[in-house]
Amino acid sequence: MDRETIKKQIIEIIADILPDQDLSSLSEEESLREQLGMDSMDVLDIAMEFRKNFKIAIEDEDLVKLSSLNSCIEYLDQKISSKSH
């Protein structure tokens, strides 16, 4: 899977999440809480879809490497690569 169809998916996770939240101006450098106001809850249940569409396991520690779009991408990007090997 490639970076831009993780970041796509990312985006459709959290619109699905925060249905009133206008996405396309979201930038890949700051941290998603801000610029979308998210709660520790908003990050869980995005986490938890994280964990089904991607099929893979995100421990609660790396959690705070869910914090940028960028982040996002990296992380779930290595998870899936070493998911496959």
The other form holds:
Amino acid sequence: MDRETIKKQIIEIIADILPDQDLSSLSEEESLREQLGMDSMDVLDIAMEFRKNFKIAIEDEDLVKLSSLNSCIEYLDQKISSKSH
Amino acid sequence: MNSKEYDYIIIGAGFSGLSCALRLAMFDHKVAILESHSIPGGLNSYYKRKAGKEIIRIDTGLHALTNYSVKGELGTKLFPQILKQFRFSYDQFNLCPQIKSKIILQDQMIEFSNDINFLSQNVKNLFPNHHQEFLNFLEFVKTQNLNLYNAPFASGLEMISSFINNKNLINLLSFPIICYGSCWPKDIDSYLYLSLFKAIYLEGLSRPREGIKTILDLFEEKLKTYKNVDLIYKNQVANLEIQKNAIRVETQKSTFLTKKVFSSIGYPKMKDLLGEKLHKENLSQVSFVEVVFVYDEEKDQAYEETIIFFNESETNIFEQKDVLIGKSAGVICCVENFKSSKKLNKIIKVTFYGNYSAWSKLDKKEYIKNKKTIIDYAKSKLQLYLPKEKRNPVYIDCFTPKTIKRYTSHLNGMVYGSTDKFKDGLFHASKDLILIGADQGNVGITGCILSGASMANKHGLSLR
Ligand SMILES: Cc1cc2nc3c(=O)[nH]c(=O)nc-3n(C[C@H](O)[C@H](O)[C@H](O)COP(=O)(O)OP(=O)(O)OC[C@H]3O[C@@H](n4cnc5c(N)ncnc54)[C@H](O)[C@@H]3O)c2cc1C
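The block above covers the form predicted alone; next, return the form predicted together with the partner chain.
Every component of the complex follows; first up is the chain already shown.
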């Protein structure tokens, strides 16, 4: 799965959680907490959706890695490619 | 007999059960909700009656939804959390915010709205020497992390007394909090005090335009989109048995096997179903008598109070020992006085404390007679507190703690659960039995929705 596809899927997941927010100008670097007020409960939810959509297991310790769009993409990219090997 | 198997079984389709089931279903678990009745809602349900020429829907509980927020709001408010947890959008709720509400205790009166500055200004006008103390308390409330709270009962009234040094101001601010969430006779746990202070004053009150059915439908319809959920009505759980590798749940009609049970029917009832000894002292005496007035004429626009909390007695807010109603105190809710672009139901509710054992002692004739007396009494309170309300109701209903018990099975007609709270949901040697709802330590509609979700997250969902 390429980076763009992963990004698209992540944004779809966030859009599903936050249907009332405009995500068109979401920055990849800035934290999701700053931009969308997402807290630890939301990060857990994003992780749950990753687990469900990408069929990967996520460790609790990894939740801190899901802070920005960029870090989410990197994390998933790594997880998915290590799964397919 | 064949038994059906589920990952999780939820007992009760009230708000905590619906929300718990939905969270579990969203992440692919196979769940069943078992509910005694034929419709969802529990303490907050609805029924239909002919009133004048129209058939109208009357909510059994709902005065107001606490934890109001405006659309698109981010941050720590509870309502946006609920939207996110269930992937609902704001507009689906059709929320109508309150205009303003009043708290009247003997000769003191204070008003509040969904703007905390309005309350703050009123505190400043009435209690200038204590305004700073009030502001300090506000700061304290804002900085408390309620998710992590897990402590034994601590007095909420003592907590606010350590900030505010004026009994009248404390009583005014605490009265709505106790009315909307305390299962204890004269006080409230500090955890609930803080969460309700936030819920009522800092976030505010509103109402879905069409009443409680809007929210129930949202949950029910979303649940029905999942194939891994069975919503099973008219099935009252009659027996629970912890077996070696499963929990066996029996209703009169079927048997189910599951890994975990999430229950919204309270600690005492769970002990009962497990055949374990029930300690009577856990039961709360807090229940309600509510009189509902339905009108068909348009309201005279002359008054705009949404909710009036009144208490005429000096010493004790709660007279609920063995009385049919606590006569001196009550809550009046004017459904038409929420802000809305469309017409709201022409309903006024007057709610008093009621005691189950007093009502259950009456024979049928006396029961009806007393209901009539209380309807007249409620009318006299309307004349006193809403003197501009001159319409004649086309329909009047009155329900009692007995009615509440009949429809929800809560012992004593308890509204805010038993006096034991289990904030981590665990009440039993078996960690596969989990409490949700009032006995988990959250009250009200938003509180119970959060309770169901957080217990599902904690005990039912895993990242691995
Ligand atoms: C008159 C009144 C007014 C209220 N007003 C408000 C308000 O304005 N705002 C607010 O936020 N809150 C209000 N509340 C409180 C609110 O209703 C409750 O806090 C909340 O609805 C409780 O939800 P729950 O899911 O925990 O429990 P419940 O709603 O009690 O759900 C329990 C469910 O379990 C079912 N059940 C019981 N036993 C069994 C069994 N053996 N097998 C299967 N099913 C069973 C019951 O039928 C019920 O549906 C009010 C309550 C009352 C009574």
